[in-house]
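Given as structure tokens, the chain that follows is alone and in the form predicted on its own.
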Amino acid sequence: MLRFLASRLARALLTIAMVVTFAFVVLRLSGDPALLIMSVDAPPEAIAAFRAAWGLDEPLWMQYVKYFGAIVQGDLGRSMRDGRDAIVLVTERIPATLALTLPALAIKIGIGIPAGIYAALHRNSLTDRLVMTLAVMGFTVPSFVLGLLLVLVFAVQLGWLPSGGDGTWRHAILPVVTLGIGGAAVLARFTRSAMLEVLGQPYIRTASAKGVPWRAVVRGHALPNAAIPTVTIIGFMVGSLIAGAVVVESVFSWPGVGRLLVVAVSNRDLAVVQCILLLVAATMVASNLIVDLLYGALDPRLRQARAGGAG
């Protein structure tokens, strides 16, 4: 188990690195920041002094070198608009995202799951078709459609809620069904799939043949074994509560990491990009991490084959 542990841990480190030189690479071949925030007309002695500043001006190689330097120490770099630090950037608005990220959760997991599980139970019935329909619907739409149908509807043609903004929880509605009614369709979709795959076992045919009743091999067997897929979707999910309401919070005016990641990047704010794309990449690597260990939990096989490996 510590062998697992430490082989997963030293992944993450990996991956977290990567992630990191990937975004230092990228934002810096996306063009020069000096230049858009002095504005192209700024004297070349104030864009010289800019870059002086910010360290633009070394070779990339060494801006390299003293990036990952402060991050492995803590620094996560100052935002080149207001020199702030990017890390108390970010998290003023982590707070803004959860609010919207987590009852969006809920709503993916409380109707996601139980529809998927009624709808494999009840294979080719009306309901089935019905509840896969609508899985497929909501899977499809893009989220920025999707958000923009349901502000014509409620805010513009009936005035029921807000189009946008933040302060009250009318607010958070729209921009909440709209992150959970996706994630719900995958969510329905995956959870059919693997439930449809376990009830064809031979297991659960030899329970069922020996006189075990349906609801008991359903909640003994089935779900279960069925839960180790599903897992994995709603690890995904649970990673991606920063990363996955970047358009959404664009689409309602929402404060929070998401528009802010958009802003940076459009004002090429290098450490306020480079401090949100390091907390996603390690809120992922977390959640799997997580899932990884559930699926001891989940599956005993799993675990006897760790504990042997050890071993």
Partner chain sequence: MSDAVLPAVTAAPPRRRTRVPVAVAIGLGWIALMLAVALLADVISPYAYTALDLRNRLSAPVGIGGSWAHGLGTDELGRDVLSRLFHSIRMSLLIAFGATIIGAAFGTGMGFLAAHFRGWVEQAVLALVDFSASLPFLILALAVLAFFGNSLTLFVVLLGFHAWERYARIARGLAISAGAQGYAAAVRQLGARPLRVYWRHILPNIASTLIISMTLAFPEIILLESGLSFLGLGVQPPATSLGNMVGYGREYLTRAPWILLAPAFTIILTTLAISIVGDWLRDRLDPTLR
Contents of the next structure:
Amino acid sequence: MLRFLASRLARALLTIAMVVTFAFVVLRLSGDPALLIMSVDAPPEAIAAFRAAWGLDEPLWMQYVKYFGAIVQGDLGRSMRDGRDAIVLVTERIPATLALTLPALAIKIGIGIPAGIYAALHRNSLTDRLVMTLAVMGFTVPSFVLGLLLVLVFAVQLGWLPSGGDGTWRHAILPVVTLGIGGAAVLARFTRSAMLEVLGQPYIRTASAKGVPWRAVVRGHALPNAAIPTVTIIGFMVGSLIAGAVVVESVFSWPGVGRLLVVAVSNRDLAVVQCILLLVAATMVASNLIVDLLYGALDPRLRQARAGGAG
Amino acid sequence: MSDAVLPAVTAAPPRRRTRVPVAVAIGLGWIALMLAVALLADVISPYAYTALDLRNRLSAPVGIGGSWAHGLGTDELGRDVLSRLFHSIRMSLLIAFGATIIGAAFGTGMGFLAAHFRGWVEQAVLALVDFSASLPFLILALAVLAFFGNSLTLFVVLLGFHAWERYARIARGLAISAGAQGYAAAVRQLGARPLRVYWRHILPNIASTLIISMTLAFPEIILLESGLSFLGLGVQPPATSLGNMVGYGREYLTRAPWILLAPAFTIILTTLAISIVGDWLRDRLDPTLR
Amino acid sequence: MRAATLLEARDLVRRYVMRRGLLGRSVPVTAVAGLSLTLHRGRTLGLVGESGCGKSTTGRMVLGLEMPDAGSVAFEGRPMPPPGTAAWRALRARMQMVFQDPLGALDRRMTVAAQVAEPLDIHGVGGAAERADRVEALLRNVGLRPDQGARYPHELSGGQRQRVVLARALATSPAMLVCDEPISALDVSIQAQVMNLLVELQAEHGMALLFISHDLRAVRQVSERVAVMYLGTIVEEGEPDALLRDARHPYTQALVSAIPHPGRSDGRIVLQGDPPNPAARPSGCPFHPRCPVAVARCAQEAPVLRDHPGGRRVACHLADPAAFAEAA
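Switch from the form predicted on its own to the form predicted together with the partner chain and print that structure.
Full complex below, order starting with the chain above.
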């Protein structure tokens, strides 16, 4: 188990290192940031001073080493636009994003999983078909279209809710619903197929043939086993708590990390983009790690193997 | 010979012809319609998609007060929404096709490389696969796009990298199992060059799996393209795509919702149609892919 | 009468590294531990042993599909080129393999005729018309109708598929054919047909056969000589009838006694101990932990394969040729 953990951790660190390298390569390949930030007709001395200030006049490998070293020490650079620490700029946006993504996650899990289980247990029923049709719709309607349609109905036509911006909890309703519906559809579809797979297994048929009540079979055997693959996709959703709202935040002009990213990308603000990339990678990798650990807790075979190994 | 009379070969049972479900038939019909529109956009568009009609700005579609001159209405510059829609369909499908093919070719190639060379090549490919799978593609794409500026070629190539790792995984896995004990090893020991083994034997054998993966990735790429274009980071004016139309139409959401609704429903119906057809294909042809 | 030597393998050693888990320690596995064999033109050598004894690895090294870690393979007097080189590929036309699982060895997306034609295509033999004629002749040769060439592998029976594999292997008129368990995946009723076909084809085409099997009876039916393998080495070699009548190595004796014999009442020798594990080779004679007659020396010193009278070779301390000569 320790060895398993160590290899997982090594992989996670490798992924982070690759993201850092990716960010460095992409950002440095893309052209001279000095010319992008300064206007083209800026005096050469000013450009040179800018380069020196940001370390852009050093050889590339030197920049890379320094860059890597700085990140290891927790220094993620300063915004080239307003000179503040990128990490501060990004972290002060995180609460706003979480204010959307956490309730949305609750909607996804609260609606998606029960709907998927119900559809699987009543396969081919009218409800199953309805749930699956809605799930396919939820998957194929892009979030910006869904968001704008909601705005059109609830803000423009009915005037019940604000169409964008922030301030009150009422501003958050439409973006949260937009995020939640799409994710719930994906989760419902996934849970249903995981359940159906489990329900088709011989041990389920054996248990119900032995006379175990169907409810007990579902609760004791089917649900725990179907939970294993479902945890993976929930892990992915948790990992994208920070990055998952880029488009929706733009639709609703919500001042979160995603909005910041789009603006930073348009402004070519290297440090901020890198910082968000790293932050997103770190959350994804961390939630993957947690999923791996949960596997151990959920899968009785793994649990047994561990007990056997310890004893 | 001990068995001059061979037992008559029992022919494999003919593939059962099941009836195509209604939803799939409608989906196929819609896809065909979209392809026709994309191919004939220049011929069937009533106006050039950039033509201005300043006297008829923001005119409504037929049925809600508009005239037949502009069947789906016009936008803020008096450009015909129907004509723009046709050209947007062409652009979006073109990008999605290009990107899907690039992704499939690149991913399959990487998978074959990993399977052929094993060792560190395989480890490198697998590390890249892990890397791609562990980050939301939209974030990566945003970073690359904004910093490399924006050309259509770069955009298509970039979207091609969406889902490449799926093809790489499939191609590597299937090529390794074919080479370990199967037909690929048999052909190699006949003296065939690797190129022949991969091109003539392994590729045809895994083609159906790859094609199904392509039908699953295609709608995702349409959604990605339209999302990025919506954010103003994808297709740039004067060119137009479905997401781009929605993005610019958003400013007139209250006064002229038709600018936005026409492309929005086209996106939904097209991705829906391809998803339904893709799921159906997968269930019929390759039950292992789920 | 000695036929000309076609292939000579000397002191072949093949080790694999087996890894337990991602970061687990590596365990060296010796699949083949110093094995020599000679194939003569037009003759058949049978190679018998339990699964895991290294007989398939030996077959692959003899074909040059795998490089031995030590030792050498010489085909027609020249050393085997490394796999993947142009010389190696060209040599494929001269040596071919017949597989255990014919369905797995055939491409299910290609017609049978196209697959039989493939070696001709690869090695650039003849023009299109010539190739078509040759394919037809080959199909007839293995007992298939030419019209069956338009079929796909899954439309044929198991025995017919193995005939296709044989036709493909014979397309370039190879001098050597390695058959790795060619009948064990077939129905018992078909096995005899394919065995007979192999014998007929050998008589007609005159290629040498290396026949690998776990089944001593099958090997005996086709082979002029039989080599018995245990844990990567040959423990006994000789003519099949003599070997069956008078097995000298205790392992061969156990194998022979396991063949059911009508009218023979003496019990079969049941081997004690664990089945052989190539990851944990015993010291001395690899067979000694299971050997019913092992003595102290067997645990310390590995016996070498010695020539015995009558063209026999035996690797056992207790089967000393001198002792046999005295007894005889």
